[in-house]
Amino acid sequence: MKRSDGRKPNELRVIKITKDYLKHPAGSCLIECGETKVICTATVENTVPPFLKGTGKGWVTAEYGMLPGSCSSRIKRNDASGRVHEIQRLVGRSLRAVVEMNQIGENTIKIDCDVIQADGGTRTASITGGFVALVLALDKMKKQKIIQRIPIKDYVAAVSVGIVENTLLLDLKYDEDSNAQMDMNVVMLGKEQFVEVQGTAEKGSFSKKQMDGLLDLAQKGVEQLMTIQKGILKGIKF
């Protein structure tokens, strides 16, 4: 099939990450995946949820939102839908997978992912950009001597894949996602380990062979995203 933006089936959209995008947060970036744009910020708070008080361990959590003008029709401000809660939990789980919580003290790092323009893949962009904001915040904590080292175990990034017109595609735009026979969001670590795989058939079903092909496609996409992350975070050792 011919993709609307001219990409090959196994090609990512143009990815751009601008670090330190905002002045005030401990860590921030703007991630652009084609026409999808998400501002990711990391804020450090000297507190933890009640279940962690007195343990010496910290916490990483996330919030996600779409700005009113991010889509063709206005998004309600402060949307508290089930979709929003699902994405927040996904981003939080994905980032916690790479952090040594016992090394950040009783501090909470909150990752805010604000979609300013949506064209598919907002949750995967939030994870990929959220990781950059998280590492920048941890680097600042180290410089302020709040922590002794940056307690990151691995890189984490995410990408969408799907089947459109019986073709396996990487990094779906909105027009592809809305017409997909099936779509899947894949979160992976640098060590070829999966954090989460969310796959659903929208029309009919899909085979194991197709799923294996999509996972291979996603892995190649994630590897490319991590190369970009490494370039942005060059000089920060963990």
Contents of the next structure:
There are 6 protein chains.
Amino acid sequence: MKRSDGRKPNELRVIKITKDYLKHPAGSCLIECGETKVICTATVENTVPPFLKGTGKGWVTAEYGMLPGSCSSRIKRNDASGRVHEIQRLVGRSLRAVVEMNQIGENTIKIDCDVIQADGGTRTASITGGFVALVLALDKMKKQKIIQRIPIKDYVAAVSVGIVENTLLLDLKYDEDSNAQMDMNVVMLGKEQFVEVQGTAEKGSFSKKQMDGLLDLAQKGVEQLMTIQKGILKGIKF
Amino acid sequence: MKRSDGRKPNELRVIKITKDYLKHPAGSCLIECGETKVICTATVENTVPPFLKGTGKGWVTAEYGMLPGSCSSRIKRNDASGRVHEIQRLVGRSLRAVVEMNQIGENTIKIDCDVIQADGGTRTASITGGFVALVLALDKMKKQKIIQRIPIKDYVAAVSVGIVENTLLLDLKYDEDSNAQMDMNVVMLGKEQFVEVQGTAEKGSFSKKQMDGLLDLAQKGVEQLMTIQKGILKGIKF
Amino acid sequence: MKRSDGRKPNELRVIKITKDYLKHPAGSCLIECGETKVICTATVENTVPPFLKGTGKGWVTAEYGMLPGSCSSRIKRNDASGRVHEIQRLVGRSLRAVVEMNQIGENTIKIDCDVIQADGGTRTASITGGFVALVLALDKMKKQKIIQRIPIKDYVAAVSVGIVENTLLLDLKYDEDSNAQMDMNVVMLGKEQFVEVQGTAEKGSFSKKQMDGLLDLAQKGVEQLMTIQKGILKGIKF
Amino acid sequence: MKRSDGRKPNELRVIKITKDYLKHPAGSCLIECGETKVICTATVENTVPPFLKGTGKGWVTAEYGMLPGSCSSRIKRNDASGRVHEIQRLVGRSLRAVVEMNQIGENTIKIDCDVIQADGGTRTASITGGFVALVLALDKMKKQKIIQRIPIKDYVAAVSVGIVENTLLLDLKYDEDSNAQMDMNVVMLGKEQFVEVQGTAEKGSFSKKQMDGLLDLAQKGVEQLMTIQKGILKGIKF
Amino acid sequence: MKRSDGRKPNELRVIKITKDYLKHPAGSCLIECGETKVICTATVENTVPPFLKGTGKGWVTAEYGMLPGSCSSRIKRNDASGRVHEIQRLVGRSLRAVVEMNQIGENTIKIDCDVIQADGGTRTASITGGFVALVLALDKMKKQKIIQRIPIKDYVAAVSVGIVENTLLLDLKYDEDSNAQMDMNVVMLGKEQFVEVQGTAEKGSFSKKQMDGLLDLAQKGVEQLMTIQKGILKGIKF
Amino acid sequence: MKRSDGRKPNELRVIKITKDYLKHPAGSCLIECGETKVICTATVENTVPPFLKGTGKGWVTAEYGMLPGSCSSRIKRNDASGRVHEIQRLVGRSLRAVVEMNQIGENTIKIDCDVIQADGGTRTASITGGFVALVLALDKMKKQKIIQRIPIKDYVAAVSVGIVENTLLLDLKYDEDSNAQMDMNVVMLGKEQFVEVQGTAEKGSFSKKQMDGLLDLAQKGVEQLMTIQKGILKGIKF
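Return the form predicted together with another copy of the chain of this protein as a structure block, the form predicted alone having already been given.
Okay, now the whole complex, with that chain kicking things off.
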């Protein structure tokens, strides 16, 4: 099985993260995974959802959108499909996994992930880039003395894996994703720990052995993504 | 760790499926998993989504809802939250995995899963019960000579597993689910094949070893569920 | 004129009320009027509509829905048609007629009527069953010492009557209702008093004399319904 | 009991109908019942609802609205409350009762009733005025040779009655309506025939004898309204 | 170029303003510009938008609607199209230009402009009539001692101008407006000052010289409108 | 009056247009006007609005949005405020002014303008950049032989002007715009012709003489913008 961009089965696309991409938000970056490009921003609002009022704890949540021109056929603006809901819930949960909520006061950090160009893997790019925007925003909060330290427990990054023509592949492009027998999104912390595993057979089914192989691929990919995150966030201590 | 209803960690709740529960739909059942009760119905509509028009293929899709009085605090009627979207997409995908779409004509079979009482595991009960309603509807279509045979490739059933107080548990009740470190919904076909695996750490993270243990538990649970399905559907050949 | 289920013109269908049908709501029942089946629940919320804030008075309101699989053709989920609005307003008004609002504190009791199977008369069944759920919820409030006594002034029950093939009939089934020249929903208290009378000619018109005959039939039907309510609520004093 | 505008209990308010009030619609009038003022228009659209496609029959339907400045406190624009739904369904049913649907071709006549000033009785004024707009539109259709004759079977008009301070009153003003123990909207054809009777106890309940008295009052009121309708429509034969 | 109603190019249609047209609102009028008829009402609410809370300042805002029967083809009720938004923003801005917001307390004056018959120029009629309703409401507030004086800085009125068949025209009727090469809405205060100028080429483009000619026409028209406003508001000092 | 970025009153910000910014749409560019950055895309759909069906003519329309992180305070996603409607109508009209609709077949070209960073002038940047995306899309249609030539009649570009501290300024930044006494958006073709002029006094009013000065400034600005457009589109003949 030959990949359309010539990568090896266990090879990530070229990843590029540009931090401070926009001037207004507390934190922001542009993450590019091959042709997939997502703007991630983090804004801080001095309020929390009702269930946290008066607890002294904060909240982290995410929203996700695609520009109308981001896909090969135009995306209807303001689509709030089930897919969008699913993705923003996934991104929010993944980022909350690494934040000490009782250390950010009664503030909500909202992560917006806006896909300007899509070529597969937009939800995992949103998690990996969203983490960078989140840390940058926390760093700004620290500089503004809203918080004393950056209350991040671990790195978090995500990647997709899947099976195409019976071959296990890392980091699927759109053409691969749409032909996959199954794909799986894997969100991990450092030290081989999982936060979220979502595997779906699109055609047929998959065995435990295949799943084991894919988790292994994913772990290698996430390690490389964290190396890139660390380079970008170098100088911010947590 | 002692379970509140006295079950062993690897023990399912009492499962009861009442078929032909309602008189109007083509197929229907009430599935009870302990205190969780879901009405599953299957109705057939002589139409398909736009992307299938003219292909000769049919479609299977699902909707999910909770009665206002199904939970300990009242559920707002007609809630179309992200959670609901996520569940109905999961149920639909799981059931589509076993249907030969080119054998049902340009018809849509809609599976409605309405929770009348919730105590954890409503989405997995919806899949397990939805499959029964689906087969009953196909059997009716066969009797009406709309189809020649029942185009089902395999059984499909689902169960939740999770980690509570570091113990791996099968089939979480609500009190367990809301205290779980992580939980995982597992959808399987016969012969140890997976259709969907969704594991989420609610607090912290989980290791590969824990995941292996949970998948093992899930497989045992699904086998028992399929035995029950087979008993209910006895006499329908596919 | 022969009725499809063999009843006499002045005969009710078999009525069955199962109390405490669901475990979570303060009050609940399943009411079955022949093949029509409605789950009625009553939940108590510690809030009132804006116009009652600070008055010390409470409120009773109702919502009505039909499960997608409750009818012979699938009902679109979350339908908020004019018909639904009309029914929930009718149910709410009917139940408020018997409650002393200044005796329940600033609480709202919400009655949810969810039709799981429809065969005519769902709105009148909702009133008759909703009353049972309401009293059960008040009994629970009394046991929880939120109220001192059960502030119910009278029983309330409802039935439909109508004219089919020029015959006056009590308690119309769906096949009768859809062929009726006119039908009338009658809500009554004890002692031959009316709360609501809604008569509608579906084809042509009706005379005063016909109306008198129907009101007479309705009164007999409501008396029997109240006997059943009293049996179910035996032991609750008000 | 003295009425605030000095009327006798069985006296209508001054009724004035101005026909052809607007230049664009096929039929239109302004109906004034005392201070209540409603613009009724009838427009013809060359289409029918799906369930009538291909039957050769037409349809009559109604919409109802209140201008924001029509009441003593401002009405939210575009309110689609349960009350509005209830009213437009009532107006539509009442007018359909007198139209031979198979004589108007596959056309829909839409009656819009827009309240510019409200002082009680807007729904009954909408029916009485809506009938005038409807006949004017049919007359125009006849002149345009779309139809051969005016397919109206009878006059239809409506009035409210009610009980205030134990006195039976005809044609309630707003101050009376809001203090009524019960009120009833009565829609009638000629010759003492009823199309719709909707009686509601707002406080307590009502007896059969009271209902009989009110129906008698209503019948007298409707007769006078029809005399006015006949004067306005003089020269149009049906 | 001959105008369909025989007017000279620089001639307004017959303008008629009926004040206190409705009894409930604080201020109201019916403005008729030829066949265009708009009901303008002003209601006062004791609240302000969030950004003004606690500032001691008030607010003026506008809403605009068309009755379903106001046009030659029926207008869908509750249309909230871009056009409607544009118009209500324009009317609101124009009226705010003449009110001293810090003199009306934390109150919102809402101007509703409801078109009952449309024949071109409904938005400019809404401004000219809306001003009358606004001043009448302020006069009522003064009589009720809510304010001490009427805090209006200047008159405001509006008119449309445009180019049809290369002729510059004042106050376009619908038939002219729909054939115009360009049209322009001009909102002015007294003393030749502009508040808003919106010129749009519907076909092709327009030159600076044409624009100058149109602004000159508009100014003459506005002067006449203000003379009419002054006549109507005679006796109210500001 | 000194401008915050040191520009002279009649000086544009640095303008940069990057063409073919995204890979999927038929035409696209990123336009940067100082810190304001807008992605403009043009997509072609083989359909037209109902009023053009069967006419052989095409349509051009626009949508406008702001990313949540584009402003100093977070923008609610999917905002469809009056302001948004106003802008997308303006952009659509401006671009339609230069297209020969009968030369593009029954196709709709949709221009999406998505602001990724806002600093004043986003609507005029959308027009100027939208024109570039439109021409690029037409060029692609020509290469695909859908059209024979590029049916563009003229260039179109837009700029804002306004009065701040009594000084007439070209191309307002956000800090200037929010302090302006009045501002005006001017859309022009080549040869000193106007398509749209929208002047609004935000505080007080403005005179004819001021308006003349501003239109003069705008014309100079638009000429420079067109020089940039011509450079970008060099090689495309129309």
